[in-house]
Every structure is written in C-alpha cells, then in structure tokens.
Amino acid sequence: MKPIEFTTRTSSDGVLERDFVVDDVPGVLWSAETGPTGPLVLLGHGGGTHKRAAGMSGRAHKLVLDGGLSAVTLDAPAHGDRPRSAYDEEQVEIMQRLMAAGDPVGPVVEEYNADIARRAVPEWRATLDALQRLPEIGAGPVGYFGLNMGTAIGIPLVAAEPRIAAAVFGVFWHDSVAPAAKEITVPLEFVMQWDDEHIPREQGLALFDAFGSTQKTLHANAGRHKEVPRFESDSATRFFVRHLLS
C-alpha cells in the first residue's frame, strides 16, 4: 500500500485541514491546529455529496473544537473528485427518475449503495492503516459517523473493522444491511426521521433492532428525510467523547 500523500494544508478557527490521497482515493483530515491530536472519527458522507460538503466540514469542526477529537472523510466511489462508471451513471439516472415521479426509490438505493459499500470498505481500511502510521494519529480507539449512504458504507465497515469502538448511524433502510448490523456490538446511536418520505418508519425501527449492540440509543426526530436536526451532531460529538476519550 502507498503511504499517505498530503496535497494541501490550510487552517481556520483553530482547525488544521489537510487534503490527502491514499491509493488514488482523495480525503480530508481535520485536527487541532495546535496541541495534541485526539482520537480519530471516520466521517461517511451521504449519497450525491462529497468529502468537503458542508455537513462533513461542520461535523468535523465540531468534533475537533468541541470534542477534542480528529476527523477524516473520503470521497466515496463515484462521488466528489472520483469518476463515475457507466453503471454509476445508470443507477443515478434511475434514482433521479424515480424520485422525480414520486415512486419508491428504496430498492434501487439499497442495491446501488451496497455496491458502493463493497468498493468503499477496503478503501476506508487502507486509509485507516495509513493514518495510524502517522505519529500524530497513532493507534487507538476509532469512531465512525455516517448517515444515509454513510450508513450503508459504515455498517459493513464497522462489522469488519475491530479498531472502530463506537458508531453513529441512521436514515437508511433495513433489508440490505441487516446481516452486517447483527454483527455489530459496539456502542451506537441511531438517528431516524419519523416523517421520512423515502424510508418507512418500520424500516428504520427494524434496522435499529437488528444491531447486535447491547448499548444502543434511538434518536427519532420529527421531520422529512433531509431534515435531520443539527443538534444530532452535538449529540454525536458527546457520544464519541464518552466512548473514545474516557
């Protein structure tokens, strides 16, 4: 595996941001500009977004400034600065057509996100290997925070990766990820939207129930699919502080 290659370095509000590449996969590492670097939280972005989407940057800054942690995100396959294959283009077109018509999109999203997860999980594990070789990161407990497609990638990743000690998931369907969810035993928080126009309530509740963890908390919020309250990031930060810094 190639070593991590940092390409840019900037800072704002006390947070150091470093763009990098590992085996041609681009990512961003956020950490404190001065002082020690806290335990690492892996951030999985949602479908149709990218590593520097506002939600990713906002969560990363909160984890660093409010939690004393560090954070990293990658462009998922076919997202951000990464190319799309003909298959990717076809799946995106199908999903957009179904949503425009108001038709159920779940089966297509689940199948396509499962394919993205198969590609993304080895990339995340290789990136974690490379980051933990850095003296400012090192070995230690790691967290994972991802909603929507970030959950589709994160569930098989957390199930396979023993270095991840705590996770925040949510806003996803049950069927495609349930087998891997049963293998997860780390503490977790799960977020769902009670009025989600794409994911039926029973799907979210079934996925929460499927996790093998004995320490798990359900956060059910009023609102539609894209209306996850910002305070869920505050809750996630406190959650990771409890489980990664205690």
Second form
Number of protein chains: 2
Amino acid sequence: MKPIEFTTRTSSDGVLERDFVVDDVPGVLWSAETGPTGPLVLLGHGGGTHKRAAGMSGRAHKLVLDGGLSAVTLDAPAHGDRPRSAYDEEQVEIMQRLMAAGDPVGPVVEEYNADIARRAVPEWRATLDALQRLPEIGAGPVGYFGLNMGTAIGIPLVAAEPRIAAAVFGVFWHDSVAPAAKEITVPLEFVMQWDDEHIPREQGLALFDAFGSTQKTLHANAGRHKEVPRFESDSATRFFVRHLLS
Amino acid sequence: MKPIEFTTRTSSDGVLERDFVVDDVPGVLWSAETGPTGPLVLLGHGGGTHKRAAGMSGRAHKLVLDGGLSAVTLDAPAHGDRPRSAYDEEQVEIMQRLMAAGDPVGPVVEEYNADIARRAVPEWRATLDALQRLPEIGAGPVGYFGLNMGTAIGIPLVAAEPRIAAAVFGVFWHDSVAPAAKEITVPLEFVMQWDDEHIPREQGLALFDAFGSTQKTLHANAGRHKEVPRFESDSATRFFVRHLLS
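The form predicted alone done, now the form predicted in complex with a further copy of the same chain:
Below: every chain and molecule of the assembly, starting with the one above.
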C-alpha cells in the first residue's frame, strides 16, 4: 500500500485542515493548529454530501476545539470528488424521483447504501492504517460518528474494525443494518428524529434495540428527518471525550 | 404568608447550602459561595429519599459549579423531616411488600404519587413565591428537574406553573401523569431506562410522546431502573444553561 499523501494544508479558527489521498480516496484530516493531535474520530457524511460539507466541518471543529480530539473525513464512494458509475447515477435518480413523489424511499436507500458500505468499509480501514502509521497519530482506539448514510457505512465498519472503541450512529432504517448492529459491543450514542417523515419511529427504536452494546444511549428529538438539533454534535463530542480521553 | 426563614448555613466545595422553612416545609437553597445567585432550578427528589440525598446534592453542585445556576430542594410530603400519616405508612408498606415479592408496583406507585403530588404542588409554588421575593433571586424563569416521584410531582407542577420555563423529567409510568403532560409546552429533556424492570418500555415511550412540547428530547439508556448514568445530570445542567442563561 502507498503511504498517505498530503496535498493542501489550510487552517481556520485554530483548526488545521490537511487534504490527503489514500489509494485514490480523498479525505481531510482536521487537528489542532498547535499542540498534539488528539485521538481520531472518523466522520462519515450523509448521502448526497461530501467530506467538506458544513456538517462535517462543524463536527470536526467541535471535536478539535471543544474535545481536544482530531477528526478525519473521506468522500464516500460516488460522492464529492469521486466518480459515479451508471449504477450510482441510476440509484440517485430513483431516490430523487421517490422523494419528489412523496413515496417511501427506505427500501431503495437501504439497498443502495448497503452497496456503498461494501465499497467504503475497506477504504476506511486502509485510511486508518495509513493515518496510524503517522508518528503524530500512532496506534490507539478511535471513534466513529456518522448519521444517515454515515450510519449505513459505519455499522458494518464498526462491527469489523476492532480499533473503533466508541461510535455515534443514527437516523437510519432497521432491516439492512440490523445483522451487523447485533455484532457491535462498543459504547454507543444513537440519534433519531421522533417525527421523521421518511423513517418510521418503530424502525429507529428497533435499530437502537438491536445493538449488542451494554452501554448505549438513545437520543430521540422531536422534529423531522433533517431537523437533528445542533446540540447533538456537542453531546457526541463529550461522548468521545469520555470514551477516548478519560 | 410568612416570609422565608433561613436556619442553618453551611458550605462545601464552593457551594453555599442554606436550610430554610416555608409554611412548615423544610428545604435547602444551593448557590455559589461567591458571585451572583444564578437562575433557580427546582429539584424534586425520588420516592423514599429526601432534600439532602446524595443525588440531590450531586445535581445541585453540578448546577451551581458547572452551570452558574442555583438550586432548591424540598422534602416532599411524607419524606425526609416531615411527618407521615397512617395512610402514608400503609402505602409505603404495600409498595415494599410488592417489590419484595417481585410483583408489579406501578399501579400503587402511580396512585400514591398522585396523592403526594396534590400535596406537593402548592408547596413548591409557595416556595417559589417566597424565594423570588428575595432580592438576590427576584423574578424570572426557572427550571424543574425530577425523576421517579420527582416526575410525578413535577408534571402537574410544570403544567400549572408558568414561571417554569424548562424541565427534565423521567423514569415514570404513563397513565396517571399523561393528562397533565399533554398540557406542558416548555422545552423538555426526558430520561428513561431501556431495561427498566418496573416500568414497561412502552410506558416510558408513551409518556415522552404525550408531552405537548415541540422541543423535547428523549434520553433512553441501556440499564435497569436504578442505573440512570451519572452523565445525565451533566446533560441536564447543560440543558438548563441553554434555556435559562442564553
């Protein structure tokens, strides 16, 4: 495997952002501009967004500045700067058509995101290998934080990857990810929307119930699919501080 | 009404504790030893405990030291330093017998706690009147935080008392408190135990669902009835800071 290649380097508000590529997958490493690089949290973005979307940048800044942690984002397969196949284009078109018509989109999202997850899991593991070879990072437990498609990728990743010691998931359907969820035993925070217009409440509750972890907390907020409150990112930061720094 | 009478005054770890009596109800006011008295949070204790139980003291210290708030606890009717009637003694005996036998205790707790709440609500309102006449406290929105019996008292109190602007409830059955819960519209955090051996999961979820508030968050933790994690007190402190100080 080729070593990690850093390309550009910028900083804002005390957070250093370094673009990198591992095996043609582009990512960003977010860390404190001064002082040591804290334990890593892998941030998985949602469907249709990318490694530098506002939500990723916002979570990375909180993790670094409020938590003393560092963060890494990748463009998921078929997202951001990465190519889409004809199959990807077709799936996106089907999802958009269903959403526009107000029809249930769950079965299509679950199947397509499972396909993306199969591609993404080895990419995350290779990125973690490459980052942990850097002396400033080194070995040690890391966290994973991803909602929506970030959960569809994260559940099989955390089930397979023993270096991930704590995870924040949420806002996803039950059936396609439940078998891997049952294998997960690390501490979890799970976020769902109580009035989600796409994901039936019972499926969110059933997915939380499915995880094998003995330490798990459900955070259900009143509101619709896209209305996850900003304070859940603060809560996730404190969760990772509890599990990665104390 | 008689003014508030302060009796003893002690302090520990930077928190001033002042015992007081309002209309024969004993309470404790917890505030910063130095600096201003922050907005008040009313703390309702659980069944069988009292105004100085470890949980009350711990929450009060967090609210004062981490949140810049102040806190007040009262002995609930038939608790702590207060007299128990023959009816109270009988109810406690019935509950203890049911618990020892492993029989469902919910219906008895709900009925007895509803009786205690009818007595406690006017006491809390009189205490709030008396405290807000103190220049160091004054008028302004306050919070309410109580689990178990503290929720049985708190739900009718918050439904009736417009000065309470935010509340943390949890770990209680649905039926007896649902009518008052529907009338509550202030921001809420609601705590339940996912594996509660006394309160069926469906009842906790149904009570969360019943609240009229548009801003409400459910925190469900894996674990049994008495295993609410300590970090929920930290979360409650931040919740009150968001709603009473910003």
